[in-house]
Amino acid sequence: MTKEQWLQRRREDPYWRRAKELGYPSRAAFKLLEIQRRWKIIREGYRVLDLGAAPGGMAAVASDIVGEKGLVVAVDREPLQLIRPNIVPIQTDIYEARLTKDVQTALGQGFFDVVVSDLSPHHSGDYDLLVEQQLDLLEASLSLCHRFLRRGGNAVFKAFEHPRLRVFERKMMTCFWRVERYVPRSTKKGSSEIFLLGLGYRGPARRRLSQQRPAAHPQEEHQS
């Protein structure tokens, strides 16, 4: 597909046109809006960590919902095309060592109420490779949940349908009270994109186990 063909297809996309009309930086806004209408994962005053945020479609929706008392920390390698008082952009890669420190500085005290990940690798044309790279991004996103998401919080992860995705879903089920799969109506036709929702964060299984039973030996709890 040539660049002109791609641009023409985008211009014909009703969600792209509507995003422009409503002032959203991207059509991804409608995916989060659909999820929000169905599950109410974000509330006023919440703190949201948005991974893969650029150009800012989902960040804009989260910003509208949390309001002036809330916070959206938006992480992406590319610059955010959005400036709002309740959005703190962090321009870096999710694998950068400094990311945790930068997120903690932006967050301040406490934890996030919601983690949203719209992360996606560049499509090389090799679908199996794309899935492998996406699974790595999902693992990185879940790791940040373990570090920053409060108990009872929610998470939304973009993924691609594949048999191997079930392994990650089972891992999510050990960390959340409920896991849902959802394909928004605004997802492009023919796309294998799917969103995994983790509702009611419980924490890593090993951490819960160490909290529920006394350590048999003084060093056991430290190792867990």
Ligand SMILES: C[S@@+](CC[C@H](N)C(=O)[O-])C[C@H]1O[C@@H](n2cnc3c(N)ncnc32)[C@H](O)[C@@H]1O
The other form holds:
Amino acid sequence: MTKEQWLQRRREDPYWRRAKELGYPSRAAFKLLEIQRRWKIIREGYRVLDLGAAPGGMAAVASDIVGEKGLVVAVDREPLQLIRPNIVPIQTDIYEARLTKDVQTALGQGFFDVVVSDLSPHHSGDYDLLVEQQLDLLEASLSLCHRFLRRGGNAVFKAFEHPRLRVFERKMMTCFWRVERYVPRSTKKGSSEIFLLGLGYRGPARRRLSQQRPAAHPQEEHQS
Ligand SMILES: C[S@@+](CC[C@H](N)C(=O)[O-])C[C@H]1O[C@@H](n2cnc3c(N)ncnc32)[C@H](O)[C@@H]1O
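Please show me the structure of the same protein in the form predicted in complex with this ligand, now that we have looked at it in the form predicted alone.
Everything in the complex follows now, all chains and molecules, and the chain you saw is the first one.
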């Protein structure tokens, strides 16, 4: 596809046009809006860790929902195209050693209520390579959940359909009370993109072995 064909296709994309009208930096905003409409994973005052945040469509949506008492920490190696008082951008690679420290500084005390990972590698055309790199990004995102997500919190992970994704999904099932698969209507037609939702974080599996199930079911946390 030539650059002109790509630009033309983008101009014809209703989600791209709507994103421009509403001032969202990207059409990805609508994916998080659809997820939010269905599961209400983010609430006013929440603290959200947004991984793969640039240019900032999802960060804008999260920022609107959490409001002025909430916080969105937005991580990407590319710059965020959004400046808001409740958004702290961290421009770095997810694999950088300093990431944990920078996120902790931005967060201050406590934990995040939600982790959103929309990270995805540059697609070279080799689908198996794309899936492999995406699985690494998913593992890195899940590690950050273990470090920063509160018990009962929610997570959203962007993935690509592949038999190997099942292994990651099963791992998620050991860490969350409920795991859902979801393809938003705003995902481009023909894309193999899928979102995995972890609802009600329970902690990493091995840490739980010596712990009892909490008295109140944490799923109540994310039910509307
Ligand atoms: C689909 S885009 C994210 C769109 C964004 N969530 C939004 O709402 O506008 C994927 C992002 O992942 C980022 N990314 C991929 N690998 C990364 C890495 N290793 N470290 C940091 N960011 C990375 C890319 O720079 C890109 O901005």
